[in-house]
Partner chain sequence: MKRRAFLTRAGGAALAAPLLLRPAGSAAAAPQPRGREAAYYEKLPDQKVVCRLCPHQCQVADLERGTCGVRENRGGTYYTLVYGQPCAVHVDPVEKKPLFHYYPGSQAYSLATAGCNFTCRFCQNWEISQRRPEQVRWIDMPPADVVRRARAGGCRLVAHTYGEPVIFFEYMRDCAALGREQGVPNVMISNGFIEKAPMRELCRHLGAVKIDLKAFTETFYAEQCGGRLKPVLDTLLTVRAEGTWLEVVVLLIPGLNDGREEIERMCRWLVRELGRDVPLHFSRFVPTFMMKNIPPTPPATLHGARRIAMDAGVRFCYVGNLLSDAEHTFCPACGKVLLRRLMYSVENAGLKDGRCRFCGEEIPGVFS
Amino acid sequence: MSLSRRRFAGILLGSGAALAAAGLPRGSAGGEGEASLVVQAVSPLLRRAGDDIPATAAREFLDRAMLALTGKGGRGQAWGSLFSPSETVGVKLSCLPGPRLSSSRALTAAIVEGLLAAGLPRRNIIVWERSSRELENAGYRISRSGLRTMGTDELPGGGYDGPVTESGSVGTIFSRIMDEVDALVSVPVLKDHDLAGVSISLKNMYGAIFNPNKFHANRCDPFVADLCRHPQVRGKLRLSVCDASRVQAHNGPAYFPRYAAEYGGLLVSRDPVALDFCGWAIVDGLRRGMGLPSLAASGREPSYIRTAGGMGLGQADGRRIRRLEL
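Give just the one chain, in the form predicted alone, as a structure.
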């Protein structure tokens, strides 16, 4: 679904209206020292050319977002304020839907450039997913040395640790990559999910465990939140960079062209709950523009986002989220 300039403006206004209806101020803080910042860019330059964002646009808008998020004056300073050269950082992608709806390769490259600018050695960066097959299908080239790009299944024994660890309603085994990394960057694609409502930064962590299929009842509530409060996630998920260049507004999480909008967006935040809250509003705005009911009216409200907020994992109260538009 390509958007004309007039249609593009209407969708952007629609998403802003949805945020306002949810109580989310446009660019204002909800409370002194308490608001979570979500930086959002929406531009025709960020629309996909084929199946990827143009590299220059991905780099430019991510740089601008990181400077706005951190208040720093340059790329190296911005990334260096969040990640140390002595750390190993995992860049967790979302590639299950295939090349038309996977984390942008150009955006991923821009994230890696930021980490390198912060002084991280290439060997301290792991770009990863559940399987190398998913990465290759999305157009990534597997690399097992230096700057690694690989699936959990590349590791010995299938790549998962034991014994089973528990967090609330979730009992699981984590990818061994989670043991290796000190920090995580979650790089989801903004999309509808037929069971969860939406799949964004929080649910992207399902790709870090052995048995995500066990945790989809009741719209994934409280399972997503319980997983993300586990120390392996809560203590490491430091930045979320959401690819909203092409948004699946209905019939997700697989790519379904009739309901895929060329939105040209990017969301960046240190708070994955606040980012997901804003992403949910964008999906509902796009659905409204397509003549579809809201996720709540469809019986698929992503209530796990509010549950995560209630657990203290981030802000799911619109009055405590500050949205900054580039």
Contents of the next structure:
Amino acid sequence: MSLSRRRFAGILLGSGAALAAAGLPRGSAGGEGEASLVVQAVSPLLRRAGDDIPATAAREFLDRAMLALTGKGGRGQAWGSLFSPSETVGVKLSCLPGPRLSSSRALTAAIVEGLLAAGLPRRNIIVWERSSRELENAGYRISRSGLRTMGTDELPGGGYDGPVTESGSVGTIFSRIMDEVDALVSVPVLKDHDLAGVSISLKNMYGAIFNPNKFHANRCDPFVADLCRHPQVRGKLRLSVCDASRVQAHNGPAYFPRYAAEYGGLLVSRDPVALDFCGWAIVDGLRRGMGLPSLAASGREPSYIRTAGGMGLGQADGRRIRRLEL
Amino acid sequence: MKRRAFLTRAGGAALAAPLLLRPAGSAAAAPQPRGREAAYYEKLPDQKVVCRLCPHQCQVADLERGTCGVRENRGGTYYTLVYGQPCAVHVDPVEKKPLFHYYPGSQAYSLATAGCNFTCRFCQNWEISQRRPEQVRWIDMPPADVVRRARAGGCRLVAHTYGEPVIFFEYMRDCAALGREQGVPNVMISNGFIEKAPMRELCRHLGAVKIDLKAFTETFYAEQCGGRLKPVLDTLLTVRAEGTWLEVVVLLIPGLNDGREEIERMCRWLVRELGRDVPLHFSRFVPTFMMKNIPPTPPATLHGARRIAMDAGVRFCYVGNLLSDAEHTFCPACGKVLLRRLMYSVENAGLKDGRCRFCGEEIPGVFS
Ligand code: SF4
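Switching forms now, from the form predicted alone to the form predicted in complex with the partner chain, please provide the structure.
Below: every chain and molecule of the assembly, starting with the one above.
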């Protein structure tokens, strides 16, 4: 199913009709000149109880966000407008920091429910990270068949036996999982990153390559953008679902309770650049509340987000991002 | 070494590529790299660290790794993930390193771990150097095993090579210290991108050092290697000052670092700062990794560079990765061939007790 392309004048969308028009065609994340929609929810219900979001809240808010994002009337339709049953979809999690700050299991389960509702067979869904160890540390159970939940390192040859490929400043080998999937859902956790400024949807793609340690100079700029304009990413990253239930506002990417905010947030967008831009604003807002300088004032402005916008990967201009608060 | 005795002990195996242990398979089968506290780092507030091993000086937050990919911050303590865990092990002739004035004709027990602090687009060993420890198969081989295996295999020395030994500093240092005690000298085959203090510590234990001088411009280092030239020059000075045997290799890449003016400047610097006796090797580039669109270096370029070096005063200059007379060691005084090389075989044609048998000229190096 594809949706027609529409232009918007930067209005804040509120009505169902307006929401319906917010959808972009499959494969588009909002090019230059187009406005992008980022759906945001902030609710005490989305705060982590223990180390996870309550399952009902995760499902309910994600459903609402997807309806708002796609303008569809039901879960199956909403997810079906982005993913078709014949496709294989990778759900790329972010699990480096362990259970306290990894992609919520409840949110991941809700994403999987959405994909199933769109008619995807279970075997066409891969929930994945760099390594199975990271997934297990974050509380996920490894499954190697059916609906797979696994690290790249489960694959023969360590999962990085493909060709060397280049995209601007980035030379790398992608995870074989990237070859297998037709589409990607990026499920980052909203967090500060000591070198990059923030690590959200775009930087989550560092987990898809074999040599991420090579690309942290200059606040990851332009490396993140160069990686994300590679056809393997740009052609597949169709949806970003950012877990902002607990936000690490400083001293990330590890979990430091002192600088972690129980924010209770969720951000969903088809445009990873716009989503990152909004996430950056949230991190800066939380920092302000903690009496910390902004990322820019700390010399850690995540300029790769603007670079990605400049490359046409999405919107990094606040005037062209429509934030819809649920 | 007896005159006219070809030393080909390694036979065909010596000419093969280094044995890369199988790549990591499944998580179930591939053991996770262990950690051992790293040397040369400082703790910072908020569980951060700064690594002082190489000039990158990576500042690393908790759970993150440095540029080399083999050092990890775990809760404010910095760990090397490759200590005693080589992923490539092989027996090579020392000429393959290349070291031409250090026990010529001998065998080197050669090893590497995953990782490198550079990202050379032309790396011949990128399958080792650009991978992280968990992406390769490695074996447990503590320093005592390295020295024991070297001796058992009839190897005169141990070579830390293939990838970048700087990033497995602690392992190399301990192997070298033990090897020195037991009469099996260790050599380091390196890009030279290391801080002065760790390099000086290594020099106390190493028998020889070979440095790859990638080019003589900062631009090349930045664009092609992800590094810097100046610290490498500083390392050359340090090794020379410490008195450790030193040889220099320059891989000439057409159109990138083979300009006459650049080679002249480089050779003048080498002669001025290191003296005339440090052997210099110009090596032939072959397309690989991320540099497949550039043809191999023409022989004329390599021989031309050698001529420039000798005109600048370098007394021992070689051409590598190419069969030619420029592999031989000539007496700089009388011009006679002293060591005749063919591939990795060496014939002693006129060297006796470190001198030219024909005219008595002293030949610098470590020969016996
Ligand atoms: S050795 Fe590795 S971690 Fe240390 S400064 Fe160099 S690249 Fe960074």
